[in-house]
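Have a look below at one chain only, the form predicted on its own, in structure tokens format.
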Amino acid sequence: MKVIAFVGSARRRHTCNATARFLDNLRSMGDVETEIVFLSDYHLEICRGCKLCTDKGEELCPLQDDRDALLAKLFAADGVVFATPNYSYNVSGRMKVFLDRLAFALHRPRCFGKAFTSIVVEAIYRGREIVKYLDFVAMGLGFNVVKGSLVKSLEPLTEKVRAANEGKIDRQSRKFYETLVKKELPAPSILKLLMFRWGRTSMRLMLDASFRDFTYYEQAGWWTADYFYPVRLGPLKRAVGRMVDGAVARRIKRQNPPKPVAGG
């Protein structure tokens, strides 16, 4: 098994021991390959919002950079970290560039039964906010999310802070390992199930052939699944599914009222 993490810091410092503290738990445990991506030895432009990317496709990205390299390791993986400092109250830069640059794979989910956390590295405040966020979004590109941690680094560091920053650590590699081998394709959530049947709504009303959503939805056979993959649901579910379709159909047609016909 491989697993990637991803860090936003060019500072080899906190971010990247608690990230190589993780990973070295990992090897521990089991047959694990790991590898730490930083993103600042990669060159990312910034998204310019052209929409190529969701619309037509990922590969019609005019931006000439490293960004292709750096998706092929995170799809490739069977476990993703995403570690990043609190900058400003929020991700690092680098890590939010890079998140950018996935849009169209929230779009289009693909990382299922594989497993994901994510590191904070903070000293002051709103770091859990950040853990939050992270985990947010790999749940939308189709993780199995293992619980982020926040890593305290107020300097000058205490013993009982570098204790309990390892112990956090220490507890979520451990989980994150049980989450890894499992591979498992849970059922979803009602949150996810929301998201799902209101995207899929969506993009079945709205779009036509000549959009990759569309296309990729109608190959992968979304468009009468009960999920992105097999999964049993109960009939609270269904009826939840059901009911979000008949919401989003609705909101639709409020949006878009038929034309009047000339003459009619």
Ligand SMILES: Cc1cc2nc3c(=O)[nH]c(=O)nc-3n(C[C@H](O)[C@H](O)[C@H](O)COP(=O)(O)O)c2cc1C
Second form
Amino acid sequence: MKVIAFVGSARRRHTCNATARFLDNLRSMGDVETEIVFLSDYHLEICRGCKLCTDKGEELCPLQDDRDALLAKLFAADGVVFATPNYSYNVSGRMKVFLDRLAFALHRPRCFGKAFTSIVVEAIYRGREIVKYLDFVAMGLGFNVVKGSLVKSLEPLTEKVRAANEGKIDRQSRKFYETLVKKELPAPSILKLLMFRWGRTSMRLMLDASFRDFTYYEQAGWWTADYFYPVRLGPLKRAVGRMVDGAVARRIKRQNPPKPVAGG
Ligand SMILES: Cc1cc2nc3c(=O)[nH]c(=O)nc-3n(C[C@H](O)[C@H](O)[C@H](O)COP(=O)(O)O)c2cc1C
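Please supply the corresponding structure for the form predicted together with this ligand (the preceding block corresponds to the form predicted on its own).
Whole complex next, starting from this chain.
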């Protein structure tokens, strides 16, 4: 199995070290191949917001850079880590550029059954929100998310902080390994189910075949599916799903909003 960590710091310091420890742990647990990808080693342009990727297809992105090489690694991996320092209470700029460039896959998720986790490194505070953010993005991509960890790096590092950091990474790597090998397609939470039903019913009624999202959902059989993948829903979730589909359809019929235009 292959696990790739995308690192959003250009320095080989705390973010790199925490990530390396995490990957070392995985390799010691089983047959896992690992790779660290430093985003700073790749040429990634900033998204211009033309929406060609989301509306018409990611292959139409006008930016000529290393995006496709990074995406090929991301989508081929069995497990993925996003590791970033806290910069001004957010992910690093490099990491954000990377996330924007794969935003089309939030419209058209594809990472089902694969494991994800995040590592955020900070000197002082507010990294917890960044962990939540990265984990939420990964959920949108379809991953099985193992809650990320927050590592402290204010120097000089005391022995106590170093041990706490290492303990967090070690626990996280054990949980991640379990998720990685299971390759589960779990029943969705109510929130995930709601997001799927709301999104697919809106797309079915609002878009047409000129949108890549529409053809992607159609080809995946998602117009009539219970969820992104075959799953047994209990009576409560089945009822919630039907309710959301119905509520979205009624709202669109009532409000009759203008249809979006691809590329608009
Ligand atoms: C531009 C910049 C902004 C930063 N902003 C924050 C911040 O908002 N909160 C925080 O706790 N640490 C902040 N830091 C500290 C870094 O998160 C910390 O030094 C971290 O260890 C950097 O990762 P690295 O060691 O992998 O380079 C900032 C550092 C830089 C360079």
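Whichever C-alpha set is largest while still superposing within 1.5 Å between the two forms counts as the rigid core. Since we're looking at a predicted model, the values are computed, not measured. Numbering follows the first chain given and starts at 1.
J.: Can a Cα shift of no less than 2 Å be assigned to I252 between the two forms, given superposition on the rigid core?
T.: It does, since the I252 C-alpha is displaced 2 Å or more between the two forms after the core fit.
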